[in-house]
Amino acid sequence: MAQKKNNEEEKLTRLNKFISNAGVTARRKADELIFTGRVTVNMQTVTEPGTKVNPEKDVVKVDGEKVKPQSEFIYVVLFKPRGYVTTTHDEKGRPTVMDLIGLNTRLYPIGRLDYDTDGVLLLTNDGEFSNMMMHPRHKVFKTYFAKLDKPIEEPDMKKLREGIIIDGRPTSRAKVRIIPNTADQNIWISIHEGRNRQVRRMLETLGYIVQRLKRVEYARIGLDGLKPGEWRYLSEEELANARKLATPKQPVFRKPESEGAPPADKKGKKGGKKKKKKDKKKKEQLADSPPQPASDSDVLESISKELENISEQIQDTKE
């Protein structure tokens, strides 16, 4: 009897997780659906995301439509062009990224890209994977190419690395690097948060106008030769690496110094301190540099071609 009860409990899952895993929408959006009374369980309205349900027995509906467990997960990377809205439906009638995906399966974008921003956009019907990629605690970085209206100064680079105040609260530390041979006006910048128009707003706060913004990588997944508007399925290797990036790292503990070890002389101590300072500085420099795009040479070549007639391509940065 106890064994049967344990088996039943193992089948239970949180309501928001069930809706997300079923491919209806991302976890945060699922919470909103539940809070606003649009979800029922066995004909009863439920407003608590943590409510436990049994996917095999309970009938869950969103806006009166039954939610079915997802049988097959799909993972896609799209080269989103500028002029497309990152949503499944737009009330203003503007073209959406879904217009570019010709699949019968419902997919949802992982995060957003602004109307005037192009580049890597991931889509899936796997709500759990989407949550792993987007949640700030997993620190999955997204790397952007940004062309600025003027050369970026070192003090401003430092501010980006320390965090910029937006809407009254600081952003997480960004990773920034100037792209060589571009007059210090073009940078790589990596962030793991997903605030609205975050990269543009961080740079605008420091007095820079972003003339061109392109996401070149998300969880080390790049465009890999895709043209604007084209998409492809993620490879098993890309998917595995993305999951690995989102997996919390185990803390590393230093082994205690062995008892009875002879004390270091003054020169040794002084030299040791210098070495520690150098190592610390080196680690900080590496930490502040954004991860290299998966196809760095291809991206640089693509960007250098764009820069030849960038003045013709620059659009109004205001959305």
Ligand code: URA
Given for the second form:
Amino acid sequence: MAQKKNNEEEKLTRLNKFISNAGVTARRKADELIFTGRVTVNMQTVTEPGTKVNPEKDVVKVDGEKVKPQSEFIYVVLFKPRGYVTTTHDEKGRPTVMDLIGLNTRLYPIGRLDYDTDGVLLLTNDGEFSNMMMHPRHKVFKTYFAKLDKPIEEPDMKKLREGIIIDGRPTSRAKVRIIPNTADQNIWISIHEGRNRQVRRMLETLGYIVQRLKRVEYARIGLDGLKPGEWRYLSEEELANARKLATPKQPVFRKPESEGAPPADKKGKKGGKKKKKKDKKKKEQLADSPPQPASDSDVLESISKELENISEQIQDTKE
Ligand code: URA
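Can you now output the form predicted in complex with the ligand? The one shown was the form predicted on its own.
Full complex below, order starting with the chain above.
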């Protein structure tokens, strides 16, 4: 009984804190809202900011609008250093990225980075978000800096862009750029699939050895000044933007008839040959259109923040 009471008490939070944590307004403004009688708790007006509420049970309203408690989900970006594995536990006893986070909440990496790759690693406890970021259907791009053993040839860049056969099937189109003002063996490559050691294998297939691989962005989320081993929470803007990037521009699956899709026209008026031809044309057009990021300047702009870091690292590898 006493234990239950303690648990209940732990959940209580001050009304002003609850309102500001929910993102309605800053703490001071929340006080004002409360003082001026604009806040109700379970239909009763409350004018004392320190009133304790239980976010799971109490209904708090500001000007009649229900305040939604802050999400339980956590989203972080970690600068994964080389020499760490991207699993929650390693049988060989090597250090894992989890050793670097130190939060009580259990988080899971969104995809993997090899032991010897460093850079952006997103982690969350939100399975839906994780799926959105990883599922190939959503085409969320990841950008890597790669230092090769020799300058890259233009025809090979073309091949990378068009797709390389690995595991017996072609990779999706990639964005590739030589990093300006550095040797031709330093490139940026953006892909949206997540096959095992994909970037290394794509380049190895063309006869290059990747000497250094760093992920500089995932869904346009970069490291922004983090040092190896450091992490930070994602901002609301980064999250919203990542979700937007993952939102398909048009439905991919047609609903089955039982879920409301119009029945197919057997005589071919709507669902017949004409439509099939149109669909085929549409598909071809889609296949021809470039993947996100939509343009080279997009790629350049979104990763330019990282250029400074990268140049330093290139310098390091030279020394
Ligand atoms: N591609 C690779 O080859 N390695 C990684 O860690 C990520 C992508």
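All values derive from a computational prediction rather than experimental measurement. Numbering follows the first chain given and starts at 1. Rigid core: the largest C-alpha set superposing within 1.5 Å between the two forms.
Summarising the core-aligned comparison between these two forms, the C-alpha atom of Lys52 is found to shift 37.3 Å.
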